[in-house]
Structure formats: structure tokens, C-alpha cells
Partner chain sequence: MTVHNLYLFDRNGVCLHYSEWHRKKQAGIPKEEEYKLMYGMLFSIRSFVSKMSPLDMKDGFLAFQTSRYKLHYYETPTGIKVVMNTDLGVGPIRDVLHHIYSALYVELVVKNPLCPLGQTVQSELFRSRLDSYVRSLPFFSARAG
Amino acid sequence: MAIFSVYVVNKAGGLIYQLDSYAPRAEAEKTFSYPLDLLLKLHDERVLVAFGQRDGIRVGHAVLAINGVDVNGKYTADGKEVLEYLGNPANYPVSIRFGRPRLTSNEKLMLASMFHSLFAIGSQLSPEQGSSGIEMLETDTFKLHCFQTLTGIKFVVLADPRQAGIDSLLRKIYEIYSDFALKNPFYSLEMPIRTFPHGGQPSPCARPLRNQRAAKTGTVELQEKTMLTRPTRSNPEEKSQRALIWSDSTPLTNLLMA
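If we take the form predicted alone, what would you give as the structure of this chain on its own?
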């Protein structure tokens, strides 16, 4: 049992926060000799199998790792271009892991907007007024749980069908959002909540903001940071964009990792 993903969607249907707490399952891994007997092509910044279905490898599967090194888009984690690397006979034999492609940021934005529309349609289809909209969608591999606040913010959790306590989790995420986003004086409503990798550093213009309650207990010294974008020269009157940054040490991440 597990929590797969968390989405926070604003009242206009825009995705303002998303977190994946699972690794995509590898469908097949095989060692190949040169020449590669699969046809790979670049599509939407991902290397996909276009022809040569065999041994559990399907058309549409993406290259997830090469020789144990993860692949992000069309590059490996160490910066090598995938198609160029696989086209060099000197790199063989090579072990390639295939699986379902990861969702891109644009795809996540699109899906969040589509769910917002489906939520509104579900409310309008109700024979009674005051419908709460979609609260749960069930499939054979996961359940989608949704909690909408009075202000229209939607908290969506994708979880294992056998996972219990999702209602409590949704309200806990809402509580964390209220404490670490809405109480932040630098955060503008409807703006994205960004993250940076654990141990990573925010941009030089980021200013730390201590959570006073956490500072009193001494549990978390630095819970949140804000990043202010300066107006551009082309449009000096443009207002600075403000986005709250949640690091991997925030309670939301700790809650899902528990």
C-alpha cells in the first residue's frame, strides 16, 4: 500500500503543486549487443520504442535507465545524450531498462486542468443542488481522492486501492498548506509552490523565512523559503512573481515518506 502522488489545484484549474512519491515500475530490462535490434525515436523529449516489440518490451515504452544510470528525458543522469550513446558501437554490450514513460510537467498541468473541468461537470450533473463534486475515482490499480476547500482549492491524492485513512491525509495536507503557504507573507495566492532537491540551494535572491512555531519547538529550523523574481527590463512595471518554495524537509514530504 502506498501514496503515489499529490496534486494541489487552484480554483481556476491551474496546478500549483505536485509531488510524486513513487518510482515508475520497470517493465523489462535486457542486455543488448550492437547493432541494437530496436528502433528508438525521440518524442516529447523522451526516448521511446517505435518498433521491435520483444521480451516484455512494448512499443511506447521509454528508456528509463542505461547500465543502471537513470535517464531523464533524452539525457542520462550523467549528461550523456541517449540516442548518441546507443549509436556508438564502443558502448556495447549495454543494459537498458524500459518502462512506462514518466509524465512531463506540461502533461501534469494539462491533466490537472482536465480534472478541474471534470469536477465542474460532475457537480452540474448532480440532480440535487450543492453537490460536492468528485470525491473519489476508483480503478483496478489506484484510487483518486479529492478534497475541495470552501475557497475552491482542490487537494488530490492518488493512492493504492487498499490504502486507508486518505480522508485524514487530505485534511492534514490542507492543514500544512494553510500553515506553510497561506501564513507566509511573501506568498501570493494562486501562485505555484515550487520545490528544490533535498540538500539543494535556492536561488541567490531567495530569502529565508522562519516558521516561528517550528523555531520555538526546535524541530525544523528552516521550513520554507520564498523566491522573488525582479521585474524585467522589457516591462519595468511588471509585478514581481512570488512563489513559495517547499523543501524536502517540510512536513508534507515527511508525511508521505512516513
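Can I get the form predicted in complex with its partner chain as well, since the one above is the form predicted alone?
Just the single chain follows, nothing else.
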């Protein structure tokens, strides 16, 4: 039971906010000797398994690391092409880690606008009058729930197929969006909801941010931060905690499920 990701899509189909909250998926690492018994091919700037499933390596998995060093798309860490590197017998035995390819931010943007069009087609092909677009999409590994507001913003949540209570979660996310994105005077409509730069390292609570405010100078971005995290008179702790939802530092789900 889990929430996998949250997407917020503006009325033009642009992705304005995204959050992933699942642990890295099952990955398989194995040492190979020269003729590689998997067929690899290049797809979307990644090296994918095209044929040959074994030991948890499946068709569609990408090469994630070679000899423990992460690859960078179709290039190895030192800039050589992965396919070329693996085609050279001198580099064997080699240990390769395979796993489901992670979505890049470009792909997320593309998928968000793709869903935007699917949503519209879903309502056009309706056999009944007055149908909305796709509200729930079911697969064997996840369910996608979508809530479109009257103003056209779509909140999309990917969750476990058995997870209940997503409808109220979507309403809650809408509420948080209204409170902390829309009411922020530095937020411009339809634009990405900016998250705080933590260098990819989630920070556990609001306090470091408040210290930052005291320490740093007043760029617009910092002003924005202070606006977001300034505790209000009524219930200051709760408000500043909730502001952090948009900051990548607290998993949205923990907070909302609590």
C-alpha cells in the first residue's frame, strides 16, 4: 500500500509540480563474461535490454551502472558509449546493474502533457452525455487517480491498486495548492511551483529554512521562501509544516496520511 507519485498539471497541459515517493525499484546486478548473452539496444538515449530475460533482468530494463559506476544515459561515467564499451572483449568480465529506467524530468513533462490529451480524448469518446475525462486509470501495478478542478488544473496521484482514500488525498492536495501556491504573492499562475534547492538531499524539517531566512540576503527567491515558511499567528507550527509539502522535504503522503 503506497502512494508512488504526485503530478500537478496546469490547464495547458504543462507539468508544474511533481513528487516521487517510492524507493528505488528492484535492480539486478550481475557479472558477465564476453559474449554478452543479452541483446541491448539504444532507445531514447538509454541502453535497454531488447532480448534475453534472466536472473531478474527483464526486457525493457536499462543499464544503470557498469562495474559499480553509474552510467550517464548512453555513456559510461568516463564518456565512452556503453554499447561500444560492452562490445569490447578486453573490458570483460564486467559487472552490470540493470533496472527499470528512471524517468527524466523531460519525460515527466512529456508524460504529463500526454495525459492531458488522453484526458480530453477520454471525454470525447464517451458513450454517455456529459462525461468528464479520465478520473481513474487502472493497471496491474498501479492506479492513476486524477482530479480536475473547475479552473482546469489536474492533480494526478499514482498509487498502489489497493490503496483507498485517494479522493480525499486529491482534495487535500488541492487545498494545499490553494493555500501555499495560489496565496503566495510571488507565485505566477500556470508556472512551475518552485521547490527549495536542497541539492537533492531532503531536509527533515522547517527549522533550517527559518535559519536560512535569518542568515541570507533578500533575493526574490529568498523572499519567496520566507513568505512560504513564515509562521502565521494561528497555529504557526502546522502552517509552516504544511508549507514544506511544496518543498520536497517532507513526503506529501506521510503528512497527509497522518
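What you see is a predicted model; the values in this text were computed from it and never measured. The term rigid core refers to the maximal set of C-alpha atoms that superpose within 1.5 Å between the two forms. Residue numbers count along the first chain shown, from 1.
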{"query": "Large Cα move at residue 138 between the two forms, threshold 2 Å, rigid core", "finding": "no"}
{"query": "Cα displacement of residue 150 between the two forms reaching 2 Å, rigid core superposed", "finding": "no"}
{"query": "Post core alignment: residue 102 C-alpha displaced by 2 Å or more between the two forms", "finding": "no"}
